[in-house]
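This document starts with one chain, in the form predicted alone, laid out as structure tokens.
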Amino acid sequence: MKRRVIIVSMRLPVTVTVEHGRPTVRPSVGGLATGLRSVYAEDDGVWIGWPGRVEELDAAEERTLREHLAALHTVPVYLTAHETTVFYEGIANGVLWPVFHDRLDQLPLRVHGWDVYEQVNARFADTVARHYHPGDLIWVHDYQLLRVPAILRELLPEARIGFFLHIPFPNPEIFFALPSREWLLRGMLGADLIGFHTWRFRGHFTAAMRRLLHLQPEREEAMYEGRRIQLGVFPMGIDAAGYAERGASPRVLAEVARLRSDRDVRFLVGVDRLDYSKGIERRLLAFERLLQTHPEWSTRVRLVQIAVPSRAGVSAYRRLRERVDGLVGRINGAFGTPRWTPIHYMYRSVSDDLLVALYRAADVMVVTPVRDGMNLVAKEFAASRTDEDGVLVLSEFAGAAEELTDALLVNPYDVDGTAEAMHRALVMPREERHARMRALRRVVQTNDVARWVERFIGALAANGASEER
């Protein structure tokens, strides 16, 4: 018999906006929301998460919102303005995010707010406990909720709890910089199944267990407080069929034709949140180096860089935006001509159709984070290319690099090497481009988001069944 699943994540799979004191609810677009929709919506499951900032709603409108969300199989966990600032911006995005992405230089000199982090995690866990039915599978997601599994274990000792980390688990030497390191680790160990994108991240986690807790985990499991915990590797996929369908749609192809109206200019494309983990600054420097070392590309190539605004309340992101703006201006000023601008930079979100059109228009997709848990942009690019053309330049520090081995893999810290990879991608023969893209598409289509969900839920359910026997 199929078991009901409770999904727990920081955000709900819907976007709630408040205009003139009234809430509007729209489905979110993204890998997690798309992949898990069948799990929570079609099988009588439930998704628990934060609806966003809705503090201005009065009691009547809040009740209306809750009823609307319930009809969508979702349950809100509300945060106060203070909790949003301390828990979400301060601890989750100001401390955990940089540490887990190897950026100790971004840590504040003093860290306050772990009590608020625990308080919010406890509220998520309490909400889960209120909606739990015996036999349910609970799937907790990501770094904002590292303490939820342990709190749930206290509330629901017999529950089957899974946890998936969507970002890297850092090298222990970096993780140990956190004064709260053991407390966070024990939080994750409340789960029965802990999942990671890559073997490397799981290896970092097991090394931290050995050194902090003196446990001796085997490759795929560990014993902790009398429980057997499974440690799995589950690379997340995307809705590959959906991207292929959009990539071949008439409206997207019409947008591609508009983008490629100047057939003499080749396109390099980057699409990222504006985040220091994405390597945008080094990518711009590599593009500058390409123009310096291969002047034959002057007026014949353009880098289209989309930078989606992110975490404007965190000072590190405001400083990053200033640096990127400065780099774009300097490079365009140095190399541009009256008729050619080498970098077309857009600091904004783009529509789904424009995003897929950029994937289809790209001669070269440049995905060069300095550290990334997976990076679904690389997979979306391959899925969209039903023409089996285009070249992917991919950082070896993205989790996707373990699967997408037919990309041109680069070290993003090597600016000269990345510039040469861009050049190689631009001059790559047609036969090689097609062979590489066919191989990339096979991987993305085979290991799509539905397969990722199936593997994780299957492992969590099987783990429980074996212990019940």
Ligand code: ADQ
Second form
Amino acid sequence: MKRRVIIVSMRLPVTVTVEHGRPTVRPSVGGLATGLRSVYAEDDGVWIGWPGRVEELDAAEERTLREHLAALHTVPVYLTAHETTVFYEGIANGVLWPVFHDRLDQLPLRVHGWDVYEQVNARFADTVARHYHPGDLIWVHDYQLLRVPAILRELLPEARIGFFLHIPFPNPEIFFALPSREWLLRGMLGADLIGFHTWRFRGHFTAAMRRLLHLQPEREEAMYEGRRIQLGVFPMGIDAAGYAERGASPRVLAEVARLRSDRDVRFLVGVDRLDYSKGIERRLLAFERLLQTHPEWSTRVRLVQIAVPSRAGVSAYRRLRERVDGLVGRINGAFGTPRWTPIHYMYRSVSDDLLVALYRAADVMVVTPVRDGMNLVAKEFAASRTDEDGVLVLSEFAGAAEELTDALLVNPYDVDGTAEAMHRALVMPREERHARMRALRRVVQTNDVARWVERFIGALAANGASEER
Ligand code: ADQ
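Mind sharing the form predicted together with this ligand? What's above is the form predicted alone.
Complete assembly follows, chain above in first position.
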């Protein structure tokens, strides 16, 4: 029997806009939303999350919004302005994000707001409990909601609860820097199934359980408070068929032709949220190094870097933006000529068609995060390349590196080595490019987002039976 699924994530898969007091709601097309649509929309399931900052609505407007959301099988959890600052920007993005990405240097000197974190997590859990019917599967997502499984376990002792962490789980030595480490770990352990993108992250998690709680987890499961908890590895995929279709569409191919009108210039492309985990600064330095060590590329290569504005409310992100602006200006100033600008930098979000056109136009896609849970951009690039061409330069610190072994893997901290990998990618013979791209495409097509959802839900529904490959 198919079971109803309740998805719980920080953000709802919708965009809410309020104009003249009239709220409108549009479904978003992000990877998670696309992959999960089959379980929450078609099978009478529901998605619970924050609709984003909506301005003060009166009771009638709030009712209209709730009705619009209900039509899309979604239920809102609202945050006050204070909660948005303390819980979302302060703790989730200002403390948990840096620690889980190994960046203790980004921590504020005094961390406060755990009580608000608990309060918001409790509100999410209460909303789930109100919509829960016996037999439902509950799937909680990500680092903003680490306490939800434990709170839910109190409210619904019999429920099947799954938790998936989209970002890395850090080495225990780093995780232990969090004053609330034990409380967070126990929060996750309210689940019956805990999923990670990679074996390595699961290994860090079991090591933290051993050292903090003196438990003896096996690789794939652990006993905790009399319950058996499964620990699974589920590398997230993308809508590979959707990217292939868009990549081969006449609209996109026409855009590629416009982008590549100057046939003598080769393209390196980077696409990231502007985040210090994405390694943008070192990537720019590696590109500069390429121009220094291989001056033959001067005027013949261009780096197109898209940086999507992100978390501008957190000061570390504002400072990063200034540093990236400065580096782009310095490198363009030093190497540019009247007819050639080495780096084309765009600080904005781009349309899906332009994004895929850039994937298709790239001779080399550079994905060099210093730490990343998975990195879907690397997979989207391969999925879009129905021409089986283009080279992926990929950081060994991205979760995707465990699967995409036919990329040119680099250590992003090694700026000289990354520059050499860029050069190697630019001169790679056509046959090797095709062979590598075919292998990358097989991985992203096989393990797509639908399969990822199936594997996680399958393991959660299987009452403890392991579903691992
Ligand atoms: P993110 O850190 O957001 O996700 P990523 O996996 O690369 O990183 O996903 C970014 C998404 O944004 C991609 O789908 C991409 O297409 C889109 N995007 C990027 N630039 C864009 C632009 N300029 N315009 C429009 N869209 C753009 C977190 C973790 C990752 C993990 C995912 C999923 O940090 O490690 O892979 O969740 O689990």
